[in-house]
Structure formats: C-alpha cells, structure tokens
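Presented as structure tokens, the chain that follows is alone, the form predicted on its own.
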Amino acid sequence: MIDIDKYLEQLKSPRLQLAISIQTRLITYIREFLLEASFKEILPVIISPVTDPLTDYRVRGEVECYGFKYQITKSMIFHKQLALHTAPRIFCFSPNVRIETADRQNTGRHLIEFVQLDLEIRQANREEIIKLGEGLFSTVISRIKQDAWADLKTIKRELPYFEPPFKKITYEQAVKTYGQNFELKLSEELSEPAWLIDFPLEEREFYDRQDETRPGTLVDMDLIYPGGYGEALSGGEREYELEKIKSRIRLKGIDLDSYDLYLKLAERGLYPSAGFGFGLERLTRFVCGFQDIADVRLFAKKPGVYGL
C-alpha cells in the first residue's frame, strides 16, 4: 500500500521540484534541436494492435476495446517506420510501459513506466544517426550547463563538456573485458560516454537490421553514459525487406499472425531507416546526478512495487 503522507512529501520536495524544472528545460532542447534539424514531431501512440515485443523478459500488456485487444506501447518502432510515409523524418514524446521484473527495482535506473523521445529517419545509416545522437546529446548538455547553472550548482552537480565524436566499443570487446553482463561495468569506468556497437543477432529484436556483410551481427548501437549511470539511448539500422522480417520473427520463435497487421503494410513496401530512442528520465537523472530515477519523475512506478 502507498504510506500517504510519505507520497505527499516526496511530491513536496525540492529535489523533485528541481529536477522537474531542468527536465523541462531538457525537452525543450531536444524539440528546438530537432526541430532545426527539420524533423516533424508527431503524437505519441498509447495502445495498438502491435507493439515491440521485448521478448526477453517483459509481460505483455493489454487492453480490450469494442470487442478488440490492444497492447500498451513498449516502444513506437513499428509507428515510426510507418509515419516516415509520412514525412523523412520524425519524432516523438513517447510514454512507454515495460513490465519490468521485480529484481530490478533497486537498480537506480528502471521503471515500468517511462517517456523517451522516438526518432527515425528515412533512408539514414547507423553513422549519421550516430552523429545525430552526439550533437544531440552534446548540445543538450552544452545548454543545460549554461541555463541551469543555479540549480545544478544547488544539487552539486558538475557536468563536463562531450566533445564528439564518442569513441566506439564492439559487443564482443565488452563481453571480452568486463563478462556477459558489462553494461554497468563499461559505465563506471568511462569518463565519457561511449557508443556499444555490433550486437550479435540474438541479443536484439526482429527489427534490428543485419549486417550483410557479417551474418549474425547486427547494425545497431547504444550510447552508454559515463559515470555508472548505464544505457542513455539504443537503436540502429531497421530491417525493411518483406522475407528478411518474416525470418527474422521465426527465428525468434514468434507466430508471424501475432505482426499480421504489420506485415501486411510491410508488404507494400517500408523505407530503409534508422533512429533511435532516448529515455527522458535517464537523461534528468544523469544531468542531475541522481542515484534513484524515482527521484526525476512525478508518479514514478518502480518494478514490483505499487504506486499512483
């Protein structure tokens, strides 16, 4: 059950207040960047008769609507690579809910419910959305320094300047010097961030493109923060082709009639693309240098535990 009073005075606290006030400094960086850089924002989509599919441990969320089933967004990748249809390249606010299992909740860095800002671009490779990502970042952290300088100086927080480009670590080189789970690891070591390429075939989604040059090696990427505060961002190349898709589904073990829906669209044809997306309360608690990403968020929702 929720403590009342305890929920009150988080809601109070001057640390949330704080934190609340540099996060919204932060999405509106992020729109004027992109929106320089002439990408459409479009609206976030809450359910939908497909979604990510996550496979690795999340439970499925649904809804039922007229005689309908739903799923609860876990990511907008199929609606982004449909609305580049609509315009080269977009973006989005997008809330999203993962079912996070319950051991990780004291991690500092999950919850099940969250926001990220979507992108993808039409007909873009791995290294322009790489760069896009930097400058992003980059930018982002360049402004905040210099806007909020009194609220970061009231918390303490000194943030240095990124200089692009981040240098690039291969899965296979992070497995080789830290063991199967280096994520953490790699974070607390670098005192920069760092971009996390190469995943093999198997660690990632149906959607992630091949490489077909390198069976079995994908042309994705993560920006990994420095300072122990782990994932900032993830995505990659997409998978655009008909058969290459449908493979891609069976060798995840996933019934095709479960993506129907999107095949069926996929089937008249979708734009080679790329994007990515990037957790908006993981960036206020990096910027803020905060060990909880509770304390970043009204209303947070912790794996395993209940709240408002």
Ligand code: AMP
The other form holds:
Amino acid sequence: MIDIDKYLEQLKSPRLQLAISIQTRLITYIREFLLEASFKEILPVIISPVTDPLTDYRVRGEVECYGFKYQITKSMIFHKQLALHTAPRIFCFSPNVRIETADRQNTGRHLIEFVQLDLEIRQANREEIIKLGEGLFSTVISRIKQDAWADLKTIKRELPYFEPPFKKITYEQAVKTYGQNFELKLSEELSEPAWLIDFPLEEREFYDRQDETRPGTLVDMDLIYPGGYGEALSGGEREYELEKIKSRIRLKGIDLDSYDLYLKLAERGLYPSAGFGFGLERLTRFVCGFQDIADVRLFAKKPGVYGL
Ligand code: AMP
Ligand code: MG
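Since the structure above is the form predicted on its own, I would like to see how the form predicted in complex with ligand AMP looks, so please show that one next.
Complete assembly follows, chain above in first position.
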C-alpha cells in the first residue's frame, strides 16, 4: 500500500525539488551538446513486438492490443539500429521498464522504470563513441558546476572538473583486481570516471559486437562513476550482419522465431554502428551526491515496492 502522507511529503520535499531542478539543467545540456554534434532527436518507443532480450529479467512486460502482443520497452537498441536508416546520428530520452529482482530494492541504483539517454551513430567505432561519451560527460559536469553552484552548495556536493581522456580498464583486469563485485569496488576507488572495456561474450547481450581478432571478447564498454556510484552507461559496437546476429542469438539459447521481425529487417541490411545508453536518474543521483536514486525521481518505483 502507498502511504499517502509520506508520498505527498516526498513530492513536496526541498530535496526532490532541488534534484529535479538539477535534472532539468542536465537534460538541457545533454540535448544542446548532441544537437551541436549534428544528432537528431527521436521520440521514444514504449511498446513494440520486439525489445532488448536482457535475459537477466525473467518477467516480460506485455500489453495486448487488438489481439496483437506488444512488449514494453526494456531498451530501444533495435529501434536505434533501424532509426539509422532515417538519420546518421540519433538520440532519444527513452523510458525503459525492467522488472528487476526484489533483492535490488535497496542498492540505491535500481528502479524498475527509468529513463536513459540512448544514442547511436552510423559507421562509428568504439573509440569514437568513447570520445563522444567523455566529451558529453565532462561538458555536462562542468556546466552544472558553473550554473547550479548555489544548489550544489546547499546539498554540500563538491564536484571536480573531469578531464578526458578517462582511464581504461579491461574486464579481465577488473575481475582480477576486485573480484566478482568489481563494478562497485572499482567505482569506490576511482576519483575520476573510468571505462571498463572488453567484456566477455557470455556477459552481454547478443547485439554487442564480437572482436573478430579476439573471439569471445566484445568491442564494448561501461563508464564507471567515481566515488562508489557504480555504472553510468553501457554501450559498444553492434553486430549488424545477419548470420552473426543469428549465431549470437542461438548461442544465448534464444529462439530465433522470437526475433523473426528484427531478423527480417536485418536481412535487408543494418548499418554498422556504435552507441550507448546513459541512465538519467543515475546521472542526477551522481551529480547530487545522493545515496538513494528514489530521491531524484518523481514516482520512483523500486524493485519489489508498489509505487504510483
Ligand atoms: P544497460 O544497457 O542495462 O547497461 O542500461 C543502460 C544504463 O541505464 C545503465 O548504464 C544505467 O545508467 C541505467 N540503468 C540500467 N538499469 C537501471 C535501473 N534498473 N534503474 C536505473 N537505471 C538503470
Ligand atoms: Mg550496463
């Protein structure tokens, strides 16, 4: 049940008001940065016959209309690939629904409904997308420091300027150094953001491109926040050739029929591309220096908790 008094108190809280004002600025800076870099903004897809498999999430959000089954967007990865037919550089503030397991209720980082800045570039490689991510992140941080200094002072948040290029650490190195919980441990040690690169094939979804010169290794990356805030974004180069996509789907043990429509489109040709998804609530949380992601999100829905 929702405690109405508590709910209203949170909606009216100065802390949330401040976070939303910071988030409004962040969205503006991101949009200005990308428009300046010749991106086109596309509108989000909320339901579709096809969405990101994200095989970690056992429950699928489904809606039935007119006898057709639609899935609720877990990520717009396939729509981004297809949107490259329309424009060479695209981005979207894309709402995602992922039914995370309830044990993630108190991580401070997980919601079941969140928004990511999702972008994709035709013919790009990982190096280009990393450069873009670094430029975007450091610009956004430097602008928020300048414009929102009074708000940041109120919440006692001291943010440094971050100078690209950021350090790169391979997945293999990270696991060797920090063990299985490497994402958080690495993040706790960092004083500036760093890239985690080269995830093993079995750790990611079928659309992350395999390095042809190093079978089993993907041409992908995560950006990790400093200060223990964990993962900021995930992305990489994409598989775009039909036979490779099919073999990766099979390798995941997924039925090819469930991607029939996507495969038919891929057969007609996809562009080589690279891109990433950057969680907006997590960015706001990091900028505010808050522990709980629910403090930066109106109508926050934590895993396992009923919300408005
Ligand atoms: P992914 O493709 O799963 O890495 O998601 C892209 C980005 O969205 C992540 O790097 C996070 O910033 C954000 N994100 C993913 N899952 C969640 C979640 N459950 N709650 C809030 N943000 C999330
Ligand atoms: Mg990720």
